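Take a look at this single chain, the form predicted on its own, given in structure tokens.
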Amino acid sequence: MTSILEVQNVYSGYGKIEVLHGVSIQADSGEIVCIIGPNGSGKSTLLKTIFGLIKPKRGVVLFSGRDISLKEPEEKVGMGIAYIPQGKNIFPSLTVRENLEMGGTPLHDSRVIEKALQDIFQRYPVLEKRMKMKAGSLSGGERQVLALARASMVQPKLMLLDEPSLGLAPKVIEEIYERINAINHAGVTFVIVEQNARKALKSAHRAYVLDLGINRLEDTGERLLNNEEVKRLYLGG
């Protein structure tokens, strides 16, 4: 497989506070890669660094072999990278349709945006039914579906997801991961940060454990799920 993302020995943080201390991860094309670890381990900081919201102090971020370490988020979107932050990942005061149109802004051409919109409505009938509703009136699960759909408007090659299951009921989490798996089967690579470690590891081809800003473990999702040390330290027994 060809690596679509390589994070090599990255040091990053906020101002003088260093959060990541030489973190390295890799995602091959078509993989779901999950990052687990305790709160404060640097998982969200890693995604923000990959997307360009934070610039690495040292180390390199490669996308399809190209150094994108210091590029701005807008440039990365244009290259095929989408980022869905945790929590506030939609515009609640806009309608569902307007949210999707915002996601299609990088496409520039109104006809291309409209075609992408119709493709989304075919794949997500629930959003077509609610397209005139304010996004803020959607349920938590519907909001997460909208966030995924909005990111899909530009047909990204790589999606960065921060806590997609946060605050959702178990049944809804199942539905969200079904959506993620369907998008992945269509060829999109995922890097997912997730507190629901069991669920994430079940879906992951490759997984990393971050702790205190350094790599602790790397393996397949299945092997980490059955690793006794991971069970004891990160999965609650």
Second form
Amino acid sequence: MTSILEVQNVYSGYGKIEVLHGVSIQADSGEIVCIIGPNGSGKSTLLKTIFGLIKPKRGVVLFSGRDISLKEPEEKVGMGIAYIPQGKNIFPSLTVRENLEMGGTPLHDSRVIEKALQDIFQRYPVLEKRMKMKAGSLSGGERQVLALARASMVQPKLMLLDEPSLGLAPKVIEEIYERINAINHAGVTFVIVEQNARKALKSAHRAYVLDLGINRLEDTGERLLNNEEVKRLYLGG
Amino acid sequence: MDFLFQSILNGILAGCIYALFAMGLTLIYGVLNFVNFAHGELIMWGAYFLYFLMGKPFGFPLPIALIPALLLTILLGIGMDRFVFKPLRTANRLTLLIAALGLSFLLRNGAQFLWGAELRTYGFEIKRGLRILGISITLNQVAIILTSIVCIVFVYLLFHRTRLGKSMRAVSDNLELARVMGIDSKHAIQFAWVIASVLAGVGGILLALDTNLQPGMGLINLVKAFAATLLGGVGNIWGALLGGIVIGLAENLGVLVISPGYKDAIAFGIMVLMLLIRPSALLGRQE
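The structure above corresponds to the form predicted on its own; please provide the structure of the form predicted together with its partner chain.
After this comes the whole thing, all chains and molecules, with the earlier chain placed first.
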């Protein structure tokens, strides 16, 4: 297995407030890696730092062996990294189709975008049916599917997901993780941050527990799911 | 009865122009999340740029002077952003508000310094209007309606058919998310200024054709545009279009009931009413 993402001893935060105090994670190509931890543990900050929305103060982020610590998000999208922020992750006043087109921005050529769009519609017939609808009128689950599909437009190698299950009903979360697994089977690596961690841990090959900006634990998803300490502290008993 | 139809026509005329102003105002609000109180000065300067190019020493006829006048308006708009608003991009809203107000004063007084405070016109003879079904309409007014329609269709096509326009709407919806997608937000913001400036310039020129030029013309029309924007939902460009027409109609039909001296108060009234009923309209857009 080759390592696609390596975060080494990263310190990062907002302005003077440091949130991550030396965090290291690593993802092999084709893995689903899950990061769990309580509110304020720095999970979202970690994803933002990987994606370049925040620059690390110390430490490095390697993508396929290249140091990308200080690169801008726009560049990272071009390199094959997609990031789906938590919550507001679609353009509500744009149609479903236009949302997907926006996801294809790094492809530049309209014909290439159109082709990627048709591929997406084949894989997500539900979105083709809704293509002319305003994305703001979609249900929470559909929005998440749209966000996933939109990120897939550029065929990324690595997808960073911030709480994909936020605010969704259990049945819908199930569906989202089926989609994630399907994309993963096609060879895409995932780093998923979750607060509501059970479902994520079941899908994950490996997982990290983050607490107060430092690594607490690292293990396979399965074992963390059965770890008494994790259960008690982070999965609500 | 004729008087009623005439008022409706006048209302639509005024409304078309307000709509052009409001669409630009709301576009900048959508993309940058602040109300550009100097938008009125883009309107006024647009009209004066044309006046400048048509007067001595150039003496260009209107069709030739039009394009350079709009280009100058675009330059002014981009300059506003580049030298005033861009350095304040991360500043809080109050700072931006005060900067915009200051800029508005500066530009208004600048125009007054150059051209004086008196009313000016482009110097066309006032022609008698055509009479259709008892309504009088001048050729200028026909031009106002046609030009507004062309502008609106142009904006529609731009926003819904081109990738640049769609990116601009995306940036307006969620700037951070647009960045995440690799959309060049700086490019989109600059283009928004171009469109807002063109709409302001065209509107200002149309208004000056129908009435006259005066350094204060931007300010009073900004209030109308602001009322239209609130009515249509801030950040919503089609709402702004509709809001503009409603304000224009309300003003001109209102005159049937109250004294014409209070015409300008109607837009203020609608604005205050909107703020009372839907204060949320100012703070954010509903999804």
